[in-house]
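Single chain ahead, by itself, as structure tokens, in the form predicted on its own.
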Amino acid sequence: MSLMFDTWVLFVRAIKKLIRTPILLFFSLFQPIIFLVLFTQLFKNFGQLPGFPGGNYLQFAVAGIILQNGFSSALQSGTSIVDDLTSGFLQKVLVTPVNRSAILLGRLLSDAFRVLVQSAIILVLAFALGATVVTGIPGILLIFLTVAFFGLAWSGISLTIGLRTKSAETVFGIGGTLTFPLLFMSSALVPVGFMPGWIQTVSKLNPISYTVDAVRVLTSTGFDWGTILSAYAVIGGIAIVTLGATLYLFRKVVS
């Protein structure tokens, strides 16, 4: 079988999956509807402030929600590996021919399409609400090119976790330690400018950041493509590292 095929077999049973799991499908669609209303109605007031990007909140936390939302569901995706890898179905899977590398490619492909329609759902509530994407339906392309960027690099150290300790408990517990404080000493939700300078700093650093300020130029301000690239290029090495060290676990298991 081929490559291609094979990793649709496995995206779609990634994906049945997920749909036959009620509690898991709830929450996975409409935990972003929960966050965007929660965060831009506690911090609407924000907006009012002097000195605030735009004077409008939702449209400044948009960005922040959607990353938001990519980082927690990539750190994920360890527990789907480690349920497989427990429940001896990649044991069945590895005495069939199928192709070695499909594996993880439906697994990763099934996790970058989860956090698209995540996106989706947020961009559609947030117009609801009345935020704009000034770029269009090609700033909308580029968001979703850009989140599924995202998702696939960081979903790498949560495969890592979970192919290296095979314990869910393990990667929800480090997934829950990394995701808030690089969340909020990021400029997902607060402009860098109403930080603590030693949060401010570490904003400027912070890959979240520069993913979250490529999402924003895209619905507030145009295509900022020094912006836009600089993320790219970050989002890129953390790919290499982290999608690097999970194939090198991953053909450790396999072998």
Contents of the next structure:
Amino acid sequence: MSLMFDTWVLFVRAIKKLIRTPILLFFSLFQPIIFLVLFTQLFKNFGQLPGFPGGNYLQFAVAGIILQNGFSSALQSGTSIVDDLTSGFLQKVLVTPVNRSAILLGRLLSDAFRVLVQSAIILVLAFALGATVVTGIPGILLIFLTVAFFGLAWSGISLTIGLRTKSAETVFGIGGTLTFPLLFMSSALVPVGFMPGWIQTVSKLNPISYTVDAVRVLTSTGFDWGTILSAYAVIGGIAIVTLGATLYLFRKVVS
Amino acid sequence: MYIVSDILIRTAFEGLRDSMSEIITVKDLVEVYSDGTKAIQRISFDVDEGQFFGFLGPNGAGKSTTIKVLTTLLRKTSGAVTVAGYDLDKDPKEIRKLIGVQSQETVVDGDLTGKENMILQGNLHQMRGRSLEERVDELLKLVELSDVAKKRAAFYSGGMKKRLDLASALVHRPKLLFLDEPTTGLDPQSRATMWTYLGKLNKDEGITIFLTTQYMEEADKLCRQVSIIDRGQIVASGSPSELKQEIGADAITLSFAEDDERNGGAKAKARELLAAIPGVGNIVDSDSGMTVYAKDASSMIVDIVRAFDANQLHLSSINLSRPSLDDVFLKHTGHRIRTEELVKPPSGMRFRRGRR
Ligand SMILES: Nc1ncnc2c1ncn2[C@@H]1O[C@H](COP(=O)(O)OP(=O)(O)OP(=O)(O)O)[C@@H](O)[C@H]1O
Ligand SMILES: [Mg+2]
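Having looked at the form predicted on its own, could you now put up the form predicted in complex with the partner chain?
And the full complex, kicking off with our chain again.
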């Protein structure tokens, strides 16, 4: 009862803050939109290469770009908690009888919500450019669920860094440094078959590839449950580790 | 027979008072930070219900540390503490329902409006709906922020933020209010306004107030009970007038000219001269000279100046004052509370008048 209400209250607060600093939303959407518009133009002819899956670069890249957005906005999550720590807001909340778990839940849910909204924007834009989702509405819903779950798992990483270092710059720095190599060495923007051997190896180990593949089958092939479920298994594994670490550090801050 | 019964009644009465009216009890509290800093050495004090209690001390004395422990934010190293009738270790959750806290750094969410800040605070105390709304409006009126209630708190002046912070600590009608330096950094006018609110809250609403401050005038004016803390230890406790009476005399503050001050011999010589003047009480060294306590100090000034002149001791100033809490502090610690600049206008203050 108190958990749900408290989570809701803190969730709404986070969303209000997000809406009122649109510049943040703009920046995190800016990159995927540039990718969507520019990359898909730039690499348009890739689709014609023999062996390119589906023969259409835009259709191929949408999944990768949606995930890129999920990835980079989840990595910002840690900066919000650092803000609350250094401004004293967290302490102010902690002297109230608020349910302790609600503080973390409200944060995570608002992160997931944010990723969802951004994914919807990207998807609408992709549709306008001519991309499709072959699995229809159910497929779109499943894409959203996958991306939200993925976002949660990665939020855990930035929250852990944030709680550990208490420095927004560090969160930004590490997040920014991680994003590009992980993204480019995954199946997000280039088909694995087109990569040099060693990147293929990295890409196969890269957890992002699994999620991208799952979203990609939903946009382009159909409900391939094997691919989808293995993505969930990988994300689940990451989530347990990152959210476990977050919970552990958060408990330390709270007590 | 009569005496005995009187004593019996009195002990019974005091027993009753002990069990019923203490809203904070602290026994042998020690706080050592993880880096080894001994912020609180070992302090004990009680605060009665309805009291306006002041914790007076200089920078780094341990005021905020004590508040953090009492408000369940910081785990104590050792000692026994009860707040609002509950044990700090066993029932922190019950304590949190009953206390209001304003921390030293003003905390308002700049992205939310003043009113939203207050509503959020009420929600976190499980309040909602019409009654919360009414309570918030009432408080915004009290701290004179009704006009700007719908404006984002980021655009408030420093004084307005402090008032909003105070108001949001009151939403859930706490029994006990902790205020960590609520007037530090405010201009004199805002400070006076804050004093008025605090007096009202204590007197009219019966809220017990635990306030920390570095300003003796503030403690003197507001608090009925004061503990003076320095370097993690309580050096004196009592009502401001009791504490000042304890000094029992006026204070003559002497400052030496610079070259004499460096010369250690000057102080010894001065001490000798002063001791020879009839009526001189306690003599205490202070940073730039010494303070002499005496019953009828005004008649003594001439004697002091004459004696010093005759012995080539150069005074840069001589000052007579009724005893203040600063003298109490000096008497117990051998140094004065460093009164930093009293007026440090918070940023953003400029637009305040136009807006109201
Ligand atoms: N987190 C911390 N870790 C280590 N030492 C600390 C910490 N917080 C405070 N201290 C130290 O504990 C002592 C007491 O600090 P505290 O903040 O309680 O003082 P204060 O009386 O509130 O001072 P001020 O008037 O400046 O606010 C100081 O020596 C301070 O340096
Ligand atoms: Mg302090």
